[in-house]
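Quick heads-up: it's one chain on its own, the form predicted alone, in structure tokens.
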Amino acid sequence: MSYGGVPIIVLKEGTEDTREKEAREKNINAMLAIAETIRSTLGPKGMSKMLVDTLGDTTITNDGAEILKALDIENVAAIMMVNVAKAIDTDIGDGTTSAVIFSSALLKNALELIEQSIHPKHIITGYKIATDKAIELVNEIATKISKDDDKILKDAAMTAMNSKDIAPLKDFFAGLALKAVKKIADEENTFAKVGNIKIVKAAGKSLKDSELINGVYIQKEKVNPAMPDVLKNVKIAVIRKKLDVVKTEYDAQIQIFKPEDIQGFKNQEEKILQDYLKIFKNMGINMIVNNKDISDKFGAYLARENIAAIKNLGDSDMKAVLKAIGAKQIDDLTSLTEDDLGYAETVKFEKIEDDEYTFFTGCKNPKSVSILLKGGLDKVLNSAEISLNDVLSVIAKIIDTQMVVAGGGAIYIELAKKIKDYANKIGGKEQIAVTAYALALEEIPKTLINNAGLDEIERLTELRAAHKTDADKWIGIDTITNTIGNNFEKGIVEPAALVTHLLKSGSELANLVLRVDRIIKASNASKTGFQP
């Protein structure tokens, strides 16, 4: 930097200063490298990646979100792309890989326009115009369904599983996931309630032995080994009360004249515990769930009365139990009433692998349920759990929004066609950017075609030609059968919310990166990590 021909140094020695074209290229190339890392995982015939952590443990997965979590990335722009992908995974439950592919395509096309002397300002404006129009089009052409349309919901679940390791059992798991979501469905926001579906993994059996439990598993053992292993027709008190007594302290101000006085103090402690026990016995309670402590002494009292108990539960487990059994949490035992109690047909204490669980089942109108996920190996179970969480989220999102589109690239080909037509109505250099946006939309079906080992030019040309009228909007590629047709009729569907979220976040990220014309990096900044 100079002023009046005199050089002025404003940055500390060793600071890295990258400007204009080089800065944009550096950021965009880093993001393109991220996209190339996970591009091959997209679709039913996508490939998997082997992830090796610092301890040498390996994980084989084709889940884009899991791969991105494992990458050690330094470039800030690339980190932003990963965060956008994670946001889609959090807000929708699926679509991480598609989001990265679309974002990178927007940036790659933008870089080509910049090399043609198109100013980033025109590209940013064009992308904003195209995004607004694309979201408007999705809302127009998406199909409205009923939240009770189980066929569409199950189709969407199976579509989400097509690229997962559990795809061979997609019909089984789609049915299981749909039943689970229906159990916890909420009138306003079912997606927010997906956390009420607990997935418990049990190694040693087949995935086909997995089952939906009309209740919950809590990783807790009973307070006393003498307590019953199985309870039937269970009345349950959920409390937040330490079931113990404060030890009597003897100090210089207490004068003990007779041994009977010491016994009196002990009798008073005993009476407190007996009063607690009497409350539970009089109400016919045979199970206690407590997020506070229960003393060994009181645990023995409960065991003698065939009352079971678990203690020191965390907040999430307490919420799960309350929602499953329909109880109210009570702090003051003297105010406990019948209306506060929960119910379960059975409470069972059992060991799964090396962990002790309390199993509540046969609950009345539960708002919290469990999926007991069984499988032969830990790695199989872990992969199945990740996939199942995605599927549960997709079903819940569709129940909330009641809007779906055809998968297999159909929606993106249709949008690309309409955005290209729309570009012809726009003047100036923004028109070029809108057309570049349309080409970026085609990157997702193009990737599906490539990952299936099909001829990209031939199939993409065929797809474009097939979208002649609005009636052809759901024509896409089915990479399982390698055919082009109406994917909606084939049951290949996905949430419309996934597409709108992808369009909006992808465009916002691209525009944010295009606004950066200088990278100033401190001299002591880390040099480690993934540097594409």
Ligand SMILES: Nc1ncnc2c1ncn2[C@@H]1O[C@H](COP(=O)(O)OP(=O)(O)OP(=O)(O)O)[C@@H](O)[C@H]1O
Second form
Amino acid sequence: MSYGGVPIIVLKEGTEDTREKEAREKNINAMLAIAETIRSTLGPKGMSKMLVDTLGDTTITNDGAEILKALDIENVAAIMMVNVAKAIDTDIGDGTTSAVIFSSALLKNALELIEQSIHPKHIITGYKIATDKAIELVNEIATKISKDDDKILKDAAMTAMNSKDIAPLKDFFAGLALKAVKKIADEENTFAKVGNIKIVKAAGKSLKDSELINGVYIQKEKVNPAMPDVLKNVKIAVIRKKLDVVKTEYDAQIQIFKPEDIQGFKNQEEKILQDYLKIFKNMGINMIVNNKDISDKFGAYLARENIAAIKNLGDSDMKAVLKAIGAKQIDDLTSLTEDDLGYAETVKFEKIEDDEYTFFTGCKNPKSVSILLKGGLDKVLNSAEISLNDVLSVIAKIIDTQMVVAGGGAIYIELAKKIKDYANKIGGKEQIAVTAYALALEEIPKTLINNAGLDEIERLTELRAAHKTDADKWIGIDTITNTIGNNFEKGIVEPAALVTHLLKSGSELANLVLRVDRIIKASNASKTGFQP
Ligand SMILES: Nc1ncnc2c1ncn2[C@@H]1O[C@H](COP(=O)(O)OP(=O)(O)OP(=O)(O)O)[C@@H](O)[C@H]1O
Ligand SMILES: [Mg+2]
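Could you switch over to the form predicted together with this ligand, since the one displayed so far is the form predicted alone?
Next comes the full complex, and the chain you just saw is listed first.
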């Protein structure tokens, strides 16, 4: 509820009211604590975190989004900050840690200004002015590329991997990821199609054995060993119906009075399954994909007719198969039409190490590809999968937007310099807030420097001094070689969209948190039940 922009608060018995300054401080401090948790993971020299779930399973990752998902956070403002990070993960696929570092720096600087008696409303206005200017500047200084510029696309993929465990194989995976994205590239929105790339984790000797496959792989074996190993020109029915002689679902209740009725009942059941079989045969269907069970007996019937089948598919496998073969899933077999069926040139059943897979190729939808991620340990595979998702998104985002900037802090140092200059032209109380915004931008290069164990003041001063003219805009730090130079030329590049998203969401969050002048917490408020 709000009145003239001022929130009206209704207090219930047992509620706790924390006023103005204290409320803000409490919120901002909770956010700073979250930022501290993930700050050390930023960049190539960032550290990983070991996440332990309630069952004791562990994942080792330095992916901001994954770490934030694992935190149990109660403070509402901190939850809002995590949501900002999740939003950048959804819209860009990378940059979560940076978004948290930047937003928390904006709020930390705001808190200091409030302590110097600058009213939050001036900070909000100053931040808004600075954000608009910074976004304008990114659009101005970002480098426009062609979506066929494979060198830059690959560089961006490798930059996204620099901070991940798969960095030693970045060249190999960047090539693989680029090929995969090119397969699904769409004139309008390639980013939205990244989901068509199915990552399948399989046992193997090393990650280096991973491969790109035109088609869909799912970890399922055929229902009956007598079914063919390879099928050609495959007409596929995707169904959601239990195919079981004993437990077939009946609509009506059946009453049995005489022993002969039992045989009659069994015959009737048998007849239903025979009818299903007839439907499949008449339509020339040679493969069944089912998300429910298929009994051994019915499996044997199918095998006898040379029809292959896989059963009990999970939701994500169902989705991937449906999309690839262009089928519609159906519940009522009697209404099955030609139109519902999917198609693949070949379906193959094969064993990789100890696991059985079904592999669909030459699908109706040629844009379906799988990355078969191979490796020995589950932890290695999981961490590689998380990183690869970031990489695929980054490539797709650049294909869609065709604008890139140099990483390793270059873009933030350049923006900070220009925003500081801009602040001088503004004057008034807002000027101080605009300068505070510029300093928050420097928090990203600062963290990269710190995480590399380098001297923060020395290197930051060096970076600032190196940005003399517009031609120096891409000078940043490379914390792999610990050198300062033109990061664009070194191939350290990222989507400009990542930076604009981070700028926008950071200041939106600051705006929200600064406007809160009270925390009202109902005595039984749960973390999801309370909305500011
Ligand atoms: N060689 C390099 N030297 C310095 N900085 C680099 C280098 N390669 C990448 N970076 C920087 O590392 C930062 C990205 O780090 P990281 O991937 O850990 O965080 P994120 O992308 O913000 O979040 P997340 O990947 O966890 O969602 C970017 O600022 C990027 O420019
Ligand atoms: Mg990243």
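Throughout, rigid core stands for the largest set of C-alpha atoms superposing within 1.5 Å between the two forms. Positions refer to the first chain, counted from 1. All values derive from a computational prediction rather than experimental measurement.
- Of the two rigid parts that make up the chain, the smaller rotates 26° against the larger between the two forms.
- Overlaying the rigid core between the two forms leaves the Cα of residue 364 displaced by 8.1 angstrom.
- Superposing the two forms on their core, we find that the Cα atom of residue 320 is displaced by 4.0 Å between the two forms.
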